[in-house]
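The chain below stands alone and is given as structure tokens, in the form predicted on its own.
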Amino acid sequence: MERRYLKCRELSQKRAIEIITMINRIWPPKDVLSEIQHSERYIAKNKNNDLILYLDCGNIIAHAMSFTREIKTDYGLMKILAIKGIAVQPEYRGNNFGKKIVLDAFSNLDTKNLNLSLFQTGVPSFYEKLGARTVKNRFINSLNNEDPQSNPWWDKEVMIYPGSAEFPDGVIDLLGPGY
């Protein structure tokens, strides 16, 4: 088993296609584009984001992405670690790869000198076991020209890690779309 850390911009198109194929296998896309179109958009959109890949015999079996994001709270701007795209190939599940890759992503809190990670999930119990907790704030995206007051998240739960971190009450402006 091999673990690689890299920036998205360092991906070859072949690797990007492999990641998108895996992600589409787990979360089928709503819009149908070719894998090549997805990979080009994936690299361009995420070029400065950090990737963690687990490989088995050269094939990607797990993926996580993290990046620094600034959010606006009632107390001012706050930098957080965002995580997204957590995925493990179905045939590798049950072997702690999900736990390992998420903890690897959370380790960027130290390297980036940040206090917490903010993310959405449909599986909160998984993250609670790792030390995260749900937050109940109202979230908006003031940069959304169509409906700046709408919730930018699509999953039911929004969480922070570590769960012991202080998180402000009140409305949180993501200053961009959900991730």
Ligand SMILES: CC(C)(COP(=O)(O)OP(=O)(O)OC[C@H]1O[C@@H](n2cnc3c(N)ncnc32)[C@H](O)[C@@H]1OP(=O)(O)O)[C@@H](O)C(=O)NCCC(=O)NCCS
Given for the second form:
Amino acid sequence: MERRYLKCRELSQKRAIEIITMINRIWPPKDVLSEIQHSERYIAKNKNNDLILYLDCGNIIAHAMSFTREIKTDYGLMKILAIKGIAVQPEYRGNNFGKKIVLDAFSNLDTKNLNLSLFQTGVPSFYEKLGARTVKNRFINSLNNEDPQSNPWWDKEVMIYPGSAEFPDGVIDLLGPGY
Ligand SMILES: CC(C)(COP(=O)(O)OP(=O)(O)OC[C@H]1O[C@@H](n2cnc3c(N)ncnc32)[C@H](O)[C@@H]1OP(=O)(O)O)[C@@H](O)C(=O)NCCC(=O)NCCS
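So that was the form predicted on its own. Now I'd like the form predicted together with the named molecule, please.
To see the whole picture, the full complex is given below, headed by that same chain.
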């Protein structure tokens, strides 16, 4: 297994299409776009984000993305590590690749000198095993002109890593859409 660390903007179109094919397989998209269109959008939207790919014989078997985000709490602004698109190809699950790629993504906490990662998930028990914990704050996105008070997340749980990190009470403004 080979690990690649790169910025999203460094992806070749071929590799981006491969990622989109994998992501669409796991989270089928709502909009009717070709994989080329999806991949172009994926690169443009995420161009400065850090990407981790695990490859087997040149094929992507696991994907993780991370980036720094500033959020607003009752105590002021806070920089956090955002992670998204954590996925292992179905055929490769149960071999610790998920655990390894998430811990690889969390290692950016040290590189970027951040205290914690904040993310949403539908599989909280997977992240609990890695040392994350659920937070129950109300989340908003004040930059959403249509509905600035609505919850910007769509998964069932929001978590922080490490679970031992302090996280403020009260409303958290993501200052942007969920991820
Ligand atoms: C969740 C996912 C990344 C796990 O990948 P994986 O490679 O199968 O997981 P690992 O083999 O590294 O498992 C590590 C540990 O987590 C546990 N685990 C794996 N998937 C789990 C799940 N869905 N729920 C709870 N625990 C899970 C394993 O049993 C293992 O536990 P152990 O250390 O006690 O043996 C993978 O199932 C996946 O891509 N799912 C679809 C996309 C998704 O839900 N991504 C997360 C988005 S936030």
